[in-house]
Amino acid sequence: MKKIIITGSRGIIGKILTKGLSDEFRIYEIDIANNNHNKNYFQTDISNSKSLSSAFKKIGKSNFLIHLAASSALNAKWEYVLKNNIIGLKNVYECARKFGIKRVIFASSSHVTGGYEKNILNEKNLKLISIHDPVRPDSDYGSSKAFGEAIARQYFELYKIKSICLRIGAVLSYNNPTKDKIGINLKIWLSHKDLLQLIKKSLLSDIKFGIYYGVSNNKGRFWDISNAKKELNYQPIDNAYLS
């Protein structure tokens, strides 16, 4: 079986990937959580250069690497953002530079492109959000990401490392939309099925460098995700609005 390394394995979309993909790739889990129940697990701080690297040691050569760790509430203070979106995404990229891993699944955000959805909500002729709009963070944490999608095209450029970066939108411990009284949930929602799909596409695809929105096939979306079906083949499933 072909090894995974997992960055932040116990957050939600972690737990998710974790779970999903242990019957086709051997996992080594890496988060800054306490667990001990788990032999491939590694407890560490990604934003501790030697820590990680003893990590990644310690896994040896792995085919691909998924990395998730990061400050994720969008409200996140900008020095837990520097901390552990901007060094230790850099130390994550290094780490796979040094251990010879040659493809990233890089856990972005739409909140690059945040700043175009407070016009867009209300409108009824819908403009899809692209790839090719130029980046409009809403926050540090979605500058955080739109760094972190710059590391990734650096380290393809520099040292031929393949990256798909995932604008994700709102995956759901509890995979249900319509529990959101706001409603914006119905829009941005990926399911769990189209989540793990979307994932394992991005793994085995051929794509050298590529950045994509990850949502569900929900009535009213406003992110384009046609480069993903044409590129990565990815056929979401899952509508919000029939859940």
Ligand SMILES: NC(=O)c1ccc[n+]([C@@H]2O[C@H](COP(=O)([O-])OP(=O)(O)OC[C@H]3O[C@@H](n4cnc5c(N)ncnc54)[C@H](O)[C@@H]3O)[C@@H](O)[C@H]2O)c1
Contents of the next structure:
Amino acid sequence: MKKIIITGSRGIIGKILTKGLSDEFRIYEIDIANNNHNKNYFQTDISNSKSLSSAFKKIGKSNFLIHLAASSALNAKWEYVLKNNIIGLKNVYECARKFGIKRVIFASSSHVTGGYEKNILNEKNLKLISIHDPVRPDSDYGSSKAFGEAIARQYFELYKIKSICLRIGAVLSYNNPTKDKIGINLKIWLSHKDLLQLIKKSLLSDIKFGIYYGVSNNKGRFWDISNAKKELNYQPIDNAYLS
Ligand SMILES: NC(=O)c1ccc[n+]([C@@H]2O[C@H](COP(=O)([O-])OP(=O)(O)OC[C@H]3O[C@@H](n4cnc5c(N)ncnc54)[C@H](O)[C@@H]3O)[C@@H](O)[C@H]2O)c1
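Here we have the form predicted on its own; I need the corresponding form predicted in complex with the named molecule.
In what comes next, the whole complex appears, and the chain from above leads the way.
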């Protein structure tokens, strides 16, 4: 079985992935949370480069890394964004370089281009937001994800570490976009099944560097996923309006 290191493994997405990938991959978890006693679990703060390096050293050679650990709230305070999403992310890529990781999947966010959304939601003739549009972050959180995409590209240019950056929409722990009556979730929802498909296809793809939106096949979605369909063969099946 091939090894995968997952940072942020105890969060919403991390739990879906550790469960969903465990039949096909040997998973090593890194998270700051202290509620797991699995022998492949390393309780580590990614913003501490020494302890992160020591965790990678203990894990040993691994082909894949899925980087999820971050302050994930849109309104996260700058001090946490700086610590977890900027310094932590840079430390993770440094470990990827030092410990010979071949491919990283980075959990970016649609908030890298969230600035387009206030206009687009009122428009009748919707032009889908695409990865070719300039970044337009709507928060410190969104800017930190744009930084992450830049570091991913930099580490490919300098060290040939392959990265796929997924601008994820909304993955909900309860996996039901109608439950909380937040209308936008009907458009931006990424179901657990589609998330897993996207992650597996990203892991197995031979793309060297790419940025893709991660969203289900929702009616009214406003991100362009044509590159994910073409390059990763991503075929989303769930539709929030039918769930
Ligand atoms: N859930 C979504 O809808 C969504 C959408 C877009 C992007 N994302 C991104 O995907 C990733 C995972 O999202 P989530 O919803 O599972 O978030 P989450 O907040 O549920 O989980 C984040 C995990 O990261 C860990 N973490 C935070 N700081 C850390 C640190 N310094 N060291 C080690 N671990 C640390 C936390 O303990 C937690 O387990 C995040 O990067 C988030 O920004 C999520």
